[in-house]
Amino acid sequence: MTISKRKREHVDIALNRDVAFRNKTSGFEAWDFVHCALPETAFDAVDTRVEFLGRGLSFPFMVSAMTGGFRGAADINRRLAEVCQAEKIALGVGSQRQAFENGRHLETFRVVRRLAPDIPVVGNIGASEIVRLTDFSPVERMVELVAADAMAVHLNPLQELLQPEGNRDFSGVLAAIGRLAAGLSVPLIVKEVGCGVSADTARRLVEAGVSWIDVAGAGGTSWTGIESHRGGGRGRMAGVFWDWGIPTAESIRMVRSVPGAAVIASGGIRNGLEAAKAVALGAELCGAAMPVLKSLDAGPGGLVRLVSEWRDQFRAVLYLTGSRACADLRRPGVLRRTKAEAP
């Protein structure tokens, strides 16, 4: 099966396709903030402007890694550059492997800068190409199409695994991930796609080099899922581990504690409020794709009315709980436990 093939039937069978988890959540319900009567400020003087990668965002969020590489994927892409800008929210191309391996899908992947001149543009290639090159100049390459600001290497041993085609054999990818973090000429930041990242991982990709990490933890969308509905995950053991991974809340407190590491969170955040959570948690930045792409799906303007609200939601949390910026939610006693977390 060919990659762009491949590409397709993924955006076609999260659109139209139970892929969620199960019976496992992102963890946030877990956490609660404590509201502030007496906010002192006034909402529209509340300021959710942040920077990343050198760029200023409206508020820290981010269109996730989506997609790229097939025959229709420019005009998603289109559609989600011309949002981004718009919005000044910060903006992942899917895997750049098909272009990594030919020249026929490029401006599926061209059409994000050209369109979104001034926000953060990260690009995206697996942990299982880079481990096989001798030298990173093809990733360069990949940096150059898109103009990123910074590169993703996604890590995804449970998918692999599971996709008939998948890689299953890891070795390596630590020290080509150490490789690239020294020689690349943008920011490397690595993530996962759905199984979260645990403090020990973190760690060894702070000493490798890496320092923003995505934890792209369990509770969303189950990649196990959509590969069992592409007719492959190996059998019976898809049912098996459909619900595998870390919940999203508790990945982010990992990744956290580890010195050095900058957390981005991703992984079944579905509102401005959970938005606000993670970065209470301690993430810079949230990101989305199920939610996102279901909006541009539902026709014009959908994306649009969805970053409103989700910002708008955002910067309800911080007024009401006394913040008069971003960091503000980081600050001792804005957030509370209620429950133990999901299993």
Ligand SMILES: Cc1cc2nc3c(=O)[nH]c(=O)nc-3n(C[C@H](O)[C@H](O)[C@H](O)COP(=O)(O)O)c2cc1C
Contents of the next structure:
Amino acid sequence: MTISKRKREHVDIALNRDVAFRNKTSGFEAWDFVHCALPETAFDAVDTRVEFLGRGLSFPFMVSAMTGGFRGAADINRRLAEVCQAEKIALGVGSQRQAFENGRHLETFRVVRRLAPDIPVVGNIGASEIVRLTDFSPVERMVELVAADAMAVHLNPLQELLQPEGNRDFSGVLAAIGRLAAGLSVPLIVKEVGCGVSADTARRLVEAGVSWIDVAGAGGTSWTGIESHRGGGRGRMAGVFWDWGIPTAESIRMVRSVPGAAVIASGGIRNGLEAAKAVALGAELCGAAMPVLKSLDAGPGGLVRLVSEWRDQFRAVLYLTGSRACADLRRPGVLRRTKAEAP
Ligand SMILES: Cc1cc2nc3c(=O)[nH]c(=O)nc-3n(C[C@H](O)[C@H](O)[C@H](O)COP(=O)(O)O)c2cc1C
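Which structure goes with the form predicted together with the named molecule, now that we have seen the form predicted alone?
Below, the chain from earlier opens the complete complex, with every other chain and molecule after it.
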């Protein structure tokens, strides 16, 4: 199976099959904002803007890594780049592994920076790839390919375990991440793909020199789901591990507790209210993959509509909690726990 074919299958399955977690949520329902009946500001005066990687965003949101490296990916990435540039949100490209191996689909990545000159763009590569490298010049080439402001390394041990062609040995990954963090020309982001990051993992990453951690927690897209629809899933493994992982809300709190870790929250964030809860729980920025892909697929204007709805909902939370700017969401007493997080 070529990497291009696999990347195309991931998009097809994500769009056409049910791959959501089944009996586990991202955990945001356990939290509620404390309503402020006296906001003492105007809705339009609320400032949702933040800076990320030295560039301005209209609100703390990024399109999570999805695709590149097959023919249809050029069109997806072109449309993502156009909307992200117009709406001033960040964009993570999908795994650039295919571009490591041959030059056939470089345009599917190049198109992003060409159409989105002003926003933060994040490159992407898997832990399994970097562990094999003896020097990091191929990763620098991936940075150059999208003129990335940061490079994300994805940790996906469960996905690899379930893939028929997957890598079942994660030895040496932390040391490779440490070397990359020290040597790369841009900041490193370490992300999961839907199973979350624990406090202990975050601590080891920070000690290795990483500061940005995207929790990509459980409760949204299940990669066990995607891989089992690809015919992998190693038989009965898939059913048992469909809901594996740390719910996103819990993972944010775990990673935030580690000094030196800056949190990006993703995994099952499905509206602007949940994005605001993620920020209130300690994230600097939120991300989503599946809803973005589906809105893009829904036709012209779908993604612009999604982004402006989420931004309006996010702004409404600031207004209705008496917050004037994003950081105000983190002041004490804004968010309260209403029930134990879902199992
Ligand atoms: C079609 C698709 C392809 C993805 N490809 C990648 C990838 O190449 N690299 C990566 O780090 N994450 C990848 N992801 C994972 C997302 O970045 C994200 O972490 C995960 O889907 C959880 O977010 P969600 O619940 O909003 O979908 C992909 C997700 C989807 C839906």
